[in-house]
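Only one chain is given next, in structure tokens, and it is the form predicted alone.
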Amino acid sequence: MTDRIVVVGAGIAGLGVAMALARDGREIVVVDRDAAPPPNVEAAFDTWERKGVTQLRHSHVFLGCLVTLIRDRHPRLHDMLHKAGARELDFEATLPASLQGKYTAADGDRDLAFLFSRRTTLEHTIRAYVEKLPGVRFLTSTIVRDLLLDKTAAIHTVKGVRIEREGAAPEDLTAAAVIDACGRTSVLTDWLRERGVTIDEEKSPAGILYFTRHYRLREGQDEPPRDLIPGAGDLGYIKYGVFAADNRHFSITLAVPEIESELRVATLNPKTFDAICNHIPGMARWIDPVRAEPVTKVFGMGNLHNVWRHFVKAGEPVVLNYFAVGDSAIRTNPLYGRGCSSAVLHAHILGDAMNATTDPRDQAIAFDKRSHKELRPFWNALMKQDLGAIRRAKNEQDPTYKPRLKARLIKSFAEDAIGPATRSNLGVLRALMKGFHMLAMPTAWLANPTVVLRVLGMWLTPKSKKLYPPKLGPNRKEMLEALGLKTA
């Protein structure tokens, strides 16, 4: 007998689930409310409509944990991504200018690799790979209208979904398990709550609005050199980042604090967006008209929160045969670039749990336990980082603000210890990048005495002997005046 698993959602999380669960003797039905994708990656970028994926054309970075997982578990997909134009840069290739020429290899360096690609290219290529996996089929232009739920047992048990295909009457699709991969707009959890299932939720504001514009390098032009001028930074009143991509494309994202009401409205205007970039050296050289041309409007995204939903309570699942993956269960600020990598990792955590046992209770407990172990530390760290950024953005608007000693120490430790240490010491950079790539816990470097001593030693070093980047950009007052906006 073939087990059927229904995956609701065909974005990165849903595709990740199909990758993790596909095997002979199992049917994976991926329900996609959108039409089938365009024929190639350029058409996908230009015309692919993904109604539930508001972040489809925002900047993305794909981390070492994802690169390693694809390389080791899905080598054919790894080859397909490279053929589609995605670029993989290893640890040595991404070293700052101050460490270039000083590289010595170490175990694990191969895993500290970024994959640079537009989200549409990644998703289009993964989908082409998944379509060829055993037992996988897609239902496109199909809407899930309801969950099929058995409430006769002590624990609610999901038995399938009610679907409606384009132009057809609703029908029931039974399944051994239903995977919610609908993303941040999912309503499946709401349906369960309406039926009496208690699903606790932690929620914390990200505190920003997210703006992205895509560009393409002109013929004969190359990306700027990797030197001391950073392509990402935090000015307090705005965060920014340049994201390399595939096939001569790149994007820029500006993250504006929610309290900067006038700036966030203005940033959606392409002229203002580019003007902001031109006032920040790390971005200005990328969008120099001689080097590159814009190829999209400015995309905006708001209402961003860090969310963690709990489907196991007091050691027991609150519902059986239902699993939420990726943004349907765990969300973080997209600025930190964890979303897609975390979603595919989360999907494979679920795959390992479901492949290890057929007992739905054991599956739910194993999935929850490992999700907490491998993903929760990152969620905690990013949530705290957002709360700190919200406070800093508020202080930027107060000309009378004077930071207390604790705040000054934290700022100094980041700017005068960690920053210079990563620019001057290969071992420190390597240790911190393992956490950034989600290949080690975010604070694992603190358990390495050698790294800690080097960072503390840098903190005690006179500033004249430290390596600092050039000034990132204008202060708030200077930028707003340059843009013709109110400063108070």
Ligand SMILES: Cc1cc2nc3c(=O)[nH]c(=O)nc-3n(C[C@H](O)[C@H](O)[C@H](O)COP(=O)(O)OP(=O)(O)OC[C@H]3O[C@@H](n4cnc5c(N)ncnc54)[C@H](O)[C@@H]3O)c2cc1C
Second form
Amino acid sequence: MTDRIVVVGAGIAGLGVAMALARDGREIVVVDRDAAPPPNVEAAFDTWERKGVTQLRHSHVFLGCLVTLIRDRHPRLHDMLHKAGARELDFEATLPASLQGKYTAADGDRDLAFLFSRRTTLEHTIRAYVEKLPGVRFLTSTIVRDLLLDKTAAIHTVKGVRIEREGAAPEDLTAAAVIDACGRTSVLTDWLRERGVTIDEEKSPAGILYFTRHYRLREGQDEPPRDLIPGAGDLGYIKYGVFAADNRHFSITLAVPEIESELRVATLNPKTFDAICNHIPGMARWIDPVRAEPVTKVFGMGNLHNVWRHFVKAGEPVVLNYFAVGDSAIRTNPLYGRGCSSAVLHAHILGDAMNATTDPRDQAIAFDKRSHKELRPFWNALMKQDLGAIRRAKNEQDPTYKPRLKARLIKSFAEDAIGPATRSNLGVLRALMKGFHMLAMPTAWLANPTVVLRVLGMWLTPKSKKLYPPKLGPNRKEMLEALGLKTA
Ligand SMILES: Cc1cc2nc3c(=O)[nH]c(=O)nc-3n(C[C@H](O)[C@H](O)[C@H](O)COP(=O)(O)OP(=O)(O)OC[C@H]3O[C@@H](n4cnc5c(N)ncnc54)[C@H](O)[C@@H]3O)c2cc1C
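Now show the form predicted in complex with the ligand, given that the preceding structure was the form predicted alone.
What follows is the entire complex, opening with the chain shown before.
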């Protein structure tokens, strides 16, 4: 009986599993269909072909949850990321203009840091770190074609995988456990279902299409200041964000609602993409040709969903020695930047469960229980947020739409209470950012009476005394007309 662990997929979750499980005396084989990484981060950005990771060249930002986990559990990797050019922006540096100069330090502020890096730089660096961990080896350009299953017992038990290396005949690789870290396109659960394993799935649409273009600052030029003009916003018919990155790179993402059929086709054209950015002040100054030059085409991506797959039913695992981690088990709308944090945290929850016991049933139950406790509240919140955004995008196209009282109250609470409170009160912003960075549950701030009172107090404050953001950009009609597109 082997105690080898096979990790299928060398993306963020697969690397996270190796980080969490590697130790002397344990063999971990990470299998990936894609080729080994090129020698450095620039070559990785320019040439690393990743058929298995279609989002590789989309904008990514990394949250405090991921940064603190790496900093506290993998300090050498933390150093390596900084050496590779990744940058951390701490809480004080991300304060809105209205709170700059009013900062006073509090416990935990250090954790509220974003990591700015291209996805390729992050993955290339984590990979270099994992390659040196004890007992870990990679099989690259090797695709997993099937799961080896023992069907004699009352419950299906996974015994390994069938692999196919480029140009070679298929071979079997036995394992004590198989980790499915195949990402959003994983077919391992399909193979289990075909053999009669019941895997329940919840799925709801993200309702957007994602468009990304990368740029590089010209020599001698700097990023624009972080002032009153926000680099991210929601215009209803389009959401946008500037993603600072490593080594003078940055990218811009435009998220277009699926129902905006003409706009979504037009956005893929680099000229239209830049024209949209030039109509929105928060982005126009970033792509000013004096400041920066585009370095890629526009990448588009659709078919985005929130997904949660269940591998424990009525308290019992549906399969043994098989664990799905990261996007193959839990997916959220990329707009919220949670996927990599969630994947690496999920991987460490699995690592803790597998390090605590060798009993596969207990491992599965412990993994499921903690995943629900630590990740499910975020999934629930984002799924609901997306359904609300889909409704709003639909209403945006209907000139006769009149919101009901409940919808008006929710909108007013967000725009006239929470928004201005975060712009004018450090304590409120700090409490909400803890949830944003996945360092506290999304609704934890509601249990803090001081924060709640400040938000409610802000709701009652006259509008003339509140801080609202400047106009972010043109409305839908103005933008579509400026682009020469039909408005209805
Ligand atoms: C457009 C977009 C933007 C995003 N932006 C952000 C962001 O800003 N911040 C953030 O944190 N997250 C973001 N995410 C989410 C993040 O990219 C994912 O959550 C993360 O990549 C999940 O990691 P994973 O390892 O589960 O899957 P992946 O990273 O997709 O890796 C899967 C791996 O499995 C391999 N594989 C698949 N099938 C097989 C097989 N049969 N045999 C062998 N190998 C196989 C693939 O080659 C690949 O290497 C974004 C996602 C999208 C779609």
